[in-house]
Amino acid sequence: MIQQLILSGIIAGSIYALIAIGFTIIYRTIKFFNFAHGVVYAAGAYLAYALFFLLKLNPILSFFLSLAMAALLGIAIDRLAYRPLRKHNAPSLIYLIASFGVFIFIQNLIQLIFGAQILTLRTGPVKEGYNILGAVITNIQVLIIGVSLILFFLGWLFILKTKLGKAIRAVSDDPVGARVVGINSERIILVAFAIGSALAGAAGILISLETNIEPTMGLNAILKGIIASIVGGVGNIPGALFGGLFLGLAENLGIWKIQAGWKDTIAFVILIIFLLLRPSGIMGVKTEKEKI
């Protein structure tokens, strides 16, 4: 029993970590909680559904095309909603309200196009899983964990090693200094939204291989991603992995003796505890800077 709960926690945690790293990459450049990130997660799943089931494309091609379209959606959100606010030096509260507005608009648009019914990306018969140390894991679950962790580490390496990644870190640490040395902050923000949104879309597609798709799926996802980010230290990319796995394991082990409906409550209790313990960040990391 406990082995299966740990496995379920790792699966959920890998998805939370993928959402959290995408959220973190965007947060580093714009310095506010982009709640619209959650609806990009949902859009990724619906885009994959449309490409695979409606247009009958190859599943791998559908996956990568969905990532590209999720990236374009993230760019569109920034260009249409956030860039005008930056030009007018809007306060953080206005950004927060705008992100909620974008979330609600796109969520309703998804429901208008696809309907409110529950959909699924799963195909074919359910196959028996493999027994590993007393826990049963299926091929789909192996795929979810593997792809999530691969994408997470690719995102981390991008920020750590590439020229664009270093530019994102420079804009995050000192926007004025970055402009002085010739870094185009608007271009960097665009790149951050593209990569962060693609990772959110990937998370939505992967989880939809295991669970159902519904228009409101993005709200719970972004809340878990934000909690994972706070647990790991907001702006800390390695911490996002720790936070995601910690949250996934805590949720699933927490329902060992209580009902599964308490999962979300457990997540919010964890959030409150971490905020009380260290409101300025976790693991010794400041909220707006990352030490890699």
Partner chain sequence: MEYLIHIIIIAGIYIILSLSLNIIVGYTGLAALGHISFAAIGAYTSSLLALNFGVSPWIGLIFGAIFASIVGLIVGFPSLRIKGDYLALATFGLGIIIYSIARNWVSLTRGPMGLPGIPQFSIFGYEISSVWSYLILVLIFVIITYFVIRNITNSPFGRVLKGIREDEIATAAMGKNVNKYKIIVFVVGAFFAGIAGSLYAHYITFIDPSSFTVMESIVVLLMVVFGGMGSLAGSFIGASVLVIFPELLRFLGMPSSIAAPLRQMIYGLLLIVLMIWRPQGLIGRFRFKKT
Contents of the next structure:
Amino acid sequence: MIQQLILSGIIAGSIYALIAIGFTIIYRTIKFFNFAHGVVYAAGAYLAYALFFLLKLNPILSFFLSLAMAALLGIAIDRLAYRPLRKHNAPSLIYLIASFGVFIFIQNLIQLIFGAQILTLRTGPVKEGYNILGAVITNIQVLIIGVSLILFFLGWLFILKTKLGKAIRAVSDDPVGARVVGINSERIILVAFAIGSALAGAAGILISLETNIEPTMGLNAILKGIIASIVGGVGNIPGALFGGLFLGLAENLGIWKIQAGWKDTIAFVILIIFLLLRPSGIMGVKTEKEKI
Amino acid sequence: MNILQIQNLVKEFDGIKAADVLSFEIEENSIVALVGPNGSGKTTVFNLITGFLRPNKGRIFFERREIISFSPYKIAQLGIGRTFQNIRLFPQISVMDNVMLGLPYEQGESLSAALFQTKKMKLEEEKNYQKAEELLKVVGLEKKKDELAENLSHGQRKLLELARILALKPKLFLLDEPTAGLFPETKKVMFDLIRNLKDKGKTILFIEHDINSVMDIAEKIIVLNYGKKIAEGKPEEIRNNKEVQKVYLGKTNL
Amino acid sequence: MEYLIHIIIIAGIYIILSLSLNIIVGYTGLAALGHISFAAIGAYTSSLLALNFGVSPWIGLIFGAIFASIVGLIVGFPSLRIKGDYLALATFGLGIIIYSIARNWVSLTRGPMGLPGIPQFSIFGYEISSVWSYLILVLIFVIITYFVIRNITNSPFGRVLKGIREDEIATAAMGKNVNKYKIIVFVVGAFFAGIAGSLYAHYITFIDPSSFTVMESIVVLLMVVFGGMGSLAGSFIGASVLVIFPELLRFLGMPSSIAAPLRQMIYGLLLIVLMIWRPQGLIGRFRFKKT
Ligand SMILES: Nc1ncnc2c1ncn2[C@@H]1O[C@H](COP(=O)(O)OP(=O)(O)OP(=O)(O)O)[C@@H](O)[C@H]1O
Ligand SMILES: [Mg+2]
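Here we have the form predicted alone; I need the corresponding form predicted in complex with its partner chain.
Below is the entire complex, every chain and molecule, led by the chain shown above.
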């Protein structure tokens, strides 16, 4: 039992980490809680569904095409909703409310197109799994954990090693300085949205190999992604991995003795405890208090 | 008699010592200037006195009473009023309301007074409206009373911030660069207002970069550098102090 | 005609919600995103009291409002430490926790099955069951809420609230106990949201958790923002327009599988457009600003 819960925790955790890293990459450049990230995750799952089942493309192609389209969706969101706000120099709460607007709009667009009912990306019956240390794990679950961790590390490498990744860090840490050395922050924001959204789309597709998809799936996802980020320290990439796994395990081990329905409650209690006691998270730098 | 007494104050910000075993006293009904180069810890001292920052070590007495553990609002109620280096007004409400927010209320500010729109509240409100109007006249902003504070010019904002703190009627005024960025005429108005306060029995501690004005108006000057007090004394003593000259060398025409 | 009255009753309930959120968000500037959970507490408290103990809905309504304001008090405390976006997130989280309690504490709330057969209000033994009489009841509460919130905001107390919205630090420097005001504002806002929830429960006579999702909180926020933060008339307009307008879609003969998501899409679009072109809302003056 406990082994199975740990396994569920790791699966959930690696998905949360994948959502959180995409969220973090975007957050680094725009510095607000982009709720619309969750709806990109949902869109990823639905795009894959459409390509695979409706257009009958091959699964690998469907996967990568969906990622590309998720990236485009992220870019479109930024261009249409957030960029005008940047021109107005709006405060972050305005962005936050706008991102709710984007979220609601796209979620319901998905519902309009695909209907409110549950769909699935699974093609056959669930196969029997392997027994590892007392937990039963299926091929699909291995795939989910493996691919999400690989994508996580690719995202991390991208930020650490590539020129664009470095530019994102520069824009994040010192926006004025970045402009001085000739970094075009609009272009960097665009790149961050593309990469971050592709990762969100990937998380949405991976989870739907295991569970059903529905238009409302994005809200829970982004909330968990944000909680994972806050636990790890907002803006911190290793923190996103730690936070994701921590949250996944805490949720699943938390329901060892109580009903599964309380999972969300556990997650949000963790959120509020962190916000009150350690808003900078485990690995984040201490948030700067307003200078008077 | 001392109105304010600071003893061995220490405040660190990740390694930087913004106040470094700092002690001084302020005589009641005097005008004292706090000077020092940028980043020497002047504003930090104000924040410590008014409770917006807590020191790592040290004690602060206001009228012989230790105030180190008090919240900012409590300290303001005790009689220390301050202005801010970066002007903190209430931008999206009227100039009048800005001043009225500084005025202390006896009964009118309670929830029940608001709920039942009590007579007492309305009377107090009327009285305070007139007081605020007078204060706006004092700083010359009576014509702007219905404007939003955000629509004022920089100089008008500085004056409004002063009017607001006058409304609070503190015994001790802490003014953080009250004349920064002002035109000479407005500067003169500001300093006249400060002198007036002293004549009314108030005590003023102010931060100022323009050394000539400081020499002109202050009775005592305290000089900070890297959070340490390097000199304290009458203007002429400070003018002739070697260490102060070293710190200011090439920076101002002391 | 009955249908039209029904819509006005629902609009009235949303007006109470919007007014009570406006004092928190629009006047005091606290980003609270879990307002509907106070309504949930009011609704569940008075329904359960009526169903399990036969308590009169009138008394239940008062208990519901008081219990909601106690929770408001509890929610108010994080607002003393957490600011801005993080407060938005925390209140959002609290909203989800309360929703999830309604859903999972099955032995108390019957979870997703909901509570059917909630009794209606009655006066001198007569049930207030016709929409006309309920309309009058709701309007009375709208008027009470309006006058209470207007009185609060139109006073030195209300001026301090605006001070907190504009600059908390400067407000404290003026000798105002900012924390006390913030807590009171949450308590008052939650109280009236609790009333709105209870009115809803005894009107529809059935509640389940799905009436109190976080999306519902966002819709109330949209009403406040749309009408104008810090404008009471704005809350009337915001709530009325956003309740009545989607009904027009229904009149166009659209099936609900299209009308429902379309309505939400319009809400979403409205939020984006407002933030870009008119963050102060239709008739408001205040908007969040960069500090
Ligand atoms: N809230 C804070 N967090 C971190 N460091 C701070 C904070 N406030 C001040 N400091 C640091 O403490 C030092 C003193 O700052 P302070 O603002 O007190 O100087 P000042 O004398 O008022 O300078 P200026 O003349 O530029 O206003 C500076 O190095 C500053 O960076
Ligand atoms: Mg300073």
